[in-house]
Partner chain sequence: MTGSTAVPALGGTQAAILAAYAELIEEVGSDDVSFRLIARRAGIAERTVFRNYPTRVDLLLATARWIEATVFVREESHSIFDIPLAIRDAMQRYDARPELAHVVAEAAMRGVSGAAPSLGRVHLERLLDAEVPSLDAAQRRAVIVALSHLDSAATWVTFHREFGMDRRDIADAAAWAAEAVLDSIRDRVAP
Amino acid sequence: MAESVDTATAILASAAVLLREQTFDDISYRALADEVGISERTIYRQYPTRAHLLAALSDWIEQTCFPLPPFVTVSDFRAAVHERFRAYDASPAYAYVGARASAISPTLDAEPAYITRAIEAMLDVTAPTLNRRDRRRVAASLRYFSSAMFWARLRTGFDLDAGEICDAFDRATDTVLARLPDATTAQP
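That one chain, whose sequence was just given, in the form predicted alone:
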């Protein structure tokens, strides 16, 4: 017996299928409704604006296509981001949705993303005496450099591949972490 899928998930999964053939801007609510087999009105009830749909689709794609492995150390963080950047290269249309969604005003909960919380936890271990304000600043920098937006800017603006983007990420991460006061980093 097939497992039932809720309407919101069916809409997002169908939008992801349509993304294989067209851009997000080219996907109409009518075409999406036809793909799912529901009314256009039902789409609007779930996602009143395209910004709502984009944000939800981005979150869904991140969770289903680009899950980030858990990390505790900076080394694990780098490996996880490298893996994600290679996955972005394999599915650029999906990665671009994530990049675009991060550029719009938030439409969903203001809860910090998993990656933000994980980076802050990593910094709690890596730099235990770092004050709250500086920890948030470092976390924000690392969050950006590990984002689909960073990947997309380097991919489209400089025609870099995943390996080259990983190198740029590593250099940016090194620069951010090198600015931490020596007294804040955990000693082995």
Second form
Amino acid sequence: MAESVDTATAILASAAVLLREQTFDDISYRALADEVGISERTIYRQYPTRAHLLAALSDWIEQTCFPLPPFVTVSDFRAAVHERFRAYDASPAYAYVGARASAISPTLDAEPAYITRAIEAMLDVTAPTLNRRDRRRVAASLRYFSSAMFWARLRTGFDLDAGEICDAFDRATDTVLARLPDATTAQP
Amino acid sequence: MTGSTAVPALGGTQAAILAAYAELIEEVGSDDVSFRLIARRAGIAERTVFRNYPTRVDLLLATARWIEATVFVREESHSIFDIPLAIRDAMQRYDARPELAHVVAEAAMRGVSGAAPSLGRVHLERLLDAEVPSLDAAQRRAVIVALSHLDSAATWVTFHREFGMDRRDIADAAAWAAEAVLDSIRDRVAP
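Now show me the form predicted together with its partner chain; what you just gave was the form predicted alone.
All chains and molecules follow, beginning with the one already shown.
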């Protein structure tokens, strides 16, 4: 199956190229097939629906264009998210694909994203005695404010640039972390 | 935050098309619904669907707006400090119609060519300015964007998908986060 893995990746790489000129919706399987030099049928075999293609394309873009710096502390987490938001601002077409893919009804058994696990691990270290329900509320809030969706909403709905989005993210993070009892948190 | 102002008046045919599409999305998902199937469900000719919505994207965005304005309509909040309650209700509504919640969430993440991602913005600004007028621009913006982000279908999608939360947990966590956002302005209400 090595060949088909390569084909799948070639399709994604070509889709990413086309994405520089047109929106995801305007990329037809026909045009994509021509770009890769394979049959339309092969693309359908790899990605039976556009939702499958969107999800795979988003994963590929995230790995190749938006690698997340590792973080353990809250301040490293903030820095990693700032870096991501700036990268999104530099490649908005790619970032919107990520935001859209994280909103669609999952096509496969969607695993939680890496950043979700990393945030949970950070809280395990930062607030080891915090009860499970509060920890999940904090993790979910931080995850959601650090997402491509947050960037996309603030850019489209509020016309904010990366600096302003980072500021809004910092303030939202502050309000969430401020809810932790002082004793539970190692200060950033 | 009724969202109704964002929806242009619909003709009966258009409403029938959007309702038919929304029904079919819930039955088979948004990807596999053909215009022919929508036409049959709405009881009209396929070309009538095309005349009203020339492309699949036009149809999807119109349907997302229609869903927000009819299925997920919010009870109006009269205070910014009531927004967490509205968010709690909204999450329960999204949970009852998960396929539609995904459609609405995704339509708002398409950039300028997509649905408006901040339907409640004007309402939130009006409430905040009336009750807590002393905020500086950055503080005000931070409160508005955080509440606007939380009061959306994307919250339900993220909490559900990334954390496997159920309806109760999602409603609780979203309202909790909104309360956290309000903590910073709780005692700054204009006398």
